[in-house]
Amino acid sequence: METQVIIPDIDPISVPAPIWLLKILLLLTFTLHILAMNVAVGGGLIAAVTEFLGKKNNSQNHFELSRSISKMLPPFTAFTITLGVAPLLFLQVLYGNFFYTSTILIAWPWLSIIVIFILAYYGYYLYSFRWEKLEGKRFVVVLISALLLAVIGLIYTQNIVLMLTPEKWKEIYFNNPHGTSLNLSDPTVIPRYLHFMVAALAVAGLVVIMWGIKKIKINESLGKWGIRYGILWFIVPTLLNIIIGLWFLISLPKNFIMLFMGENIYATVYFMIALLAMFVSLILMFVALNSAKPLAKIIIGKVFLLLTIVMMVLMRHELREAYLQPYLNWDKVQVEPQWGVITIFIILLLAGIVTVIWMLKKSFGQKSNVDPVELS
C-alpha cells in the first residue's frame, strides 16, 4: 500500500508577480548569498588552517593573510545573513507550502539557527578586533566560528531536502512530533552539504588570491606567495569536489539521475557547461600557479569558476523543479503583479549591490600600510 502524501494547500493569497520572474529573482539572488557565504564560511576555515601553519611554522606570510582575513569575515558575514533575506522570502512565495512544513518538523534545530550565527557572528568579530591581543587563541576562535556557520549550513540543507521529499513527512511527525527531528538519514544530504562546504573553499581561495595581486605591489615576495597559496586553497577542494559531486549525483534516485544525462534538456545543458567551465578554471589555474605573469589566466579563471557556480545553481533548480513536479500545479497559483512594488525591488536590488561593490573596494582596495616584520 502506497503512503498518503498530504500536501497543504497553496497559500490562498495572490503571488506579486509572474511565476518566471519570481523563479529568476530567486535564482540572481541566491547566487548572490552563496557567493558571500563562501567568503564568510571558506574564508573562516582558511584562516583557521592559517593560524595554525603560522604558529607552526612562525610564518610571517601565514600571520599577514590571517590578519588580514580577519578584516573581511564580519563584512562577508553580514552580507551572507543580508544576501540571503531575499531568496528566503522567494522561496517561501514560490513553494511556501513545501518548505513551511518542512521547516516545523525540524523546528528546534531550525530556531537554533539564531543562537548558533550570533555566537559565530560574535566570534568573527572578537577575531577581527581582538587579532593581537588574542595570539594563540586565534586558531580556535575563528575555527569554532568557521564551524558554527558550517553548522548552519547543514541544518539549511536537511530542511531543503526534506522540503523535496514531502512522502517522509508523514513518518517523520508520527515518529517525532516535537519538532526535534532531523533529516541525516536522507542518502543526499551529505553530499549535498559537502559539495557547498568544498566549494566554499574554493571560493574563499580565490579571494586569497586577489589578497596576494594587491599584495605584489608592497611587498613582491608576500603578494606571489599569496598567489601560490590561494590557487593552491583554490585548486586542492575543486579537485576534492569533483568525487564529492560524483557521489551527490549518485545519490539521487534514477529518474533524476537522468535528467543530467540527456531526459531533460536544460539541466544536461547546464551539468556540460559547469563541467567544461570547472575544468577550464581548473586549468587555467595550474598554468597560473608556475605563471611569471598569473594575472590574465587567474582572471579568466574566476570567471569560469562564476559561471561554473551560476550552472550549479540552475542545475539545482531543475532538480528542485522535478523533486516537486508531481505535487505542483503552478496553474493553480493565482498571480496579481504588483509592478510599482517589483521595479522598486529591483532598482533597490541593483543598488544594493552597487554599493556592496563600492564598500569592497574602499575597505579592501587600500593598500596595506602593516608590515609584516611588525608581526613577528
Second form
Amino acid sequence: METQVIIPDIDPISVPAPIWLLKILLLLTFTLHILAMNVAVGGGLIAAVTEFLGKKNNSQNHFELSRSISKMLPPFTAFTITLGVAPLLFLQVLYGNFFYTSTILIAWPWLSIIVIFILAYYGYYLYSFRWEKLEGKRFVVVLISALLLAVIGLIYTQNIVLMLTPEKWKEIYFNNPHGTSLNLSDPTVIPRYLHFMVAALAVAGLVVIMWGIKKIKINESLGKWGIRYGILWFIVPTLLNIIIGLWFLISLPKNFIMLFMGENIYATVYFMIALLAMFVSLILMFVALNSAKPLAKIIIGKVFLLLTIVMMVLMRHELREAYLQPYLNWDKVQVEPQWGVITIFIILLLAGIVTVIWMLKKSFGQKSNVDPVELS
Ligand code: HEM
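Switch from the form predicted on its own to the form predicted together with protoporphyrin IX containing FE and give that structure.
Whole complex next, starting from this chain.
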C-alpha cells in the first residue's frame, strides 16, 4: 500500500496563548492528573491486595489500612477526572489535529471510557460507604473497580500513541472504518502503559507511608507497620519499573532511543536526572526500611521521586515532539494571546490547587477515630 500521510489542517482559530505557555500548562496539569490517577488506581490495587492479606492472615493492621484507603479512593478518582480536563483542553489546542483523528479511529473504545468510569466510580463508592457491610466481598469490589480504572488508562495510552503515528491512520481506517479499532499492535503501547501503572503502585505506596507516619502518633506498632508496608509498596514496583522502563525504551524506534542517548540534549539531561533521582529515592527508602528514625529519609526520598516524575513527564514531551516533528510546524500556528482569560485561568488553577490541599488536610489530616485498643 502506498504510504500517504494526511494530517488535518490546524484549527483556523488563533491559539489564545503563546505556544510555550500552553505547553507548560499542559505538562503541569498532566503531572497533577497523573499524581491523582496514581492514588486512585495504585491505591485501589493496594487496597485489594491488603484486603486479601488481611483476610488470609486475619490481620487488623491490614484492615485498618484498607479502611483508610477506601475513604481516599472516591475523592482521588474525582481529582483524576477534574485534573484530566485541563490537559485535555491544552492537548486539543496544541495537537488537536492529531488527537481528534486518533480518537475517531478508536471512537468506540474511547467512548466506552464513560461507561467503564461510571462502573468503577460506583464500585469505589460502594467500597467506601459499605466497607463494613461488604465484609468478604470487599476484595472483589475494590479489585474490579481498580482494574476498570486501569483499563481506562490502557485506552488513553493507545490513543496518545496513535496520535503520534499518523502513518498508521490510513491503514487502520481502511481495515476498519467503524471506529472499533484498538492500537495494541504498536510495540510501545504495552510497556508504556505498564510503566504508568506500576509507577502508580509506587506512588500509592508513598501515600501508605504517609498514613503510617500519621498513625504512629496514636498507635506506634500500627504506624511502624504502615511505614514498612508502604516502603515495600514503593520499592518493589520501582525495581520492577526499571525493567519495564528499559523495555519501553528499547520498544521505541531506534531514532527515538538515540534522543535520550545524547542526540537531543534536553531529552538526555532529563533522562540522566530522572535515573539519578530514582536511584537516590530508592536508596533512601531502602535505608528508611531498617531505620529507627526514618522520617527525614522518607521526606527526601519523596522529593526525589517527585523530581523523577517531573523529568519523566518532560522526557515524554520531548518524545512526542520528536514523533510529530515531520508534521508539526509551530511557526504556521497563529497566536493571538488573550491575556485576560489566561490570567483568570491561572488564578483559578492556583485557587483550585490550594482548595484541594485544604480539603485533603481537612479530610485526612484528622486523628483516626478508631480506638487503638481495638488494634491488637
Ligand atoms: C480515571 C481514569 C483515568 C486513568 C486511569 C487515566 C490514566 C492516564 C494515563 C496512564 C495517561 C498517559 C497515557 C500515555 O501517555 O501513554 C493519561 C493521559 C491523559 N489523560 Fe488520563 N486517565 C483517566 C481519566 C482521564 C479523564 C477523565 C481525562 C479527561 C477528562 C483524562 C485526561 C488525560 C489527558 C488529556 C491525557 C494526555 C495528556 C498528554 O498527552 O499530554 N484522563 N491518563
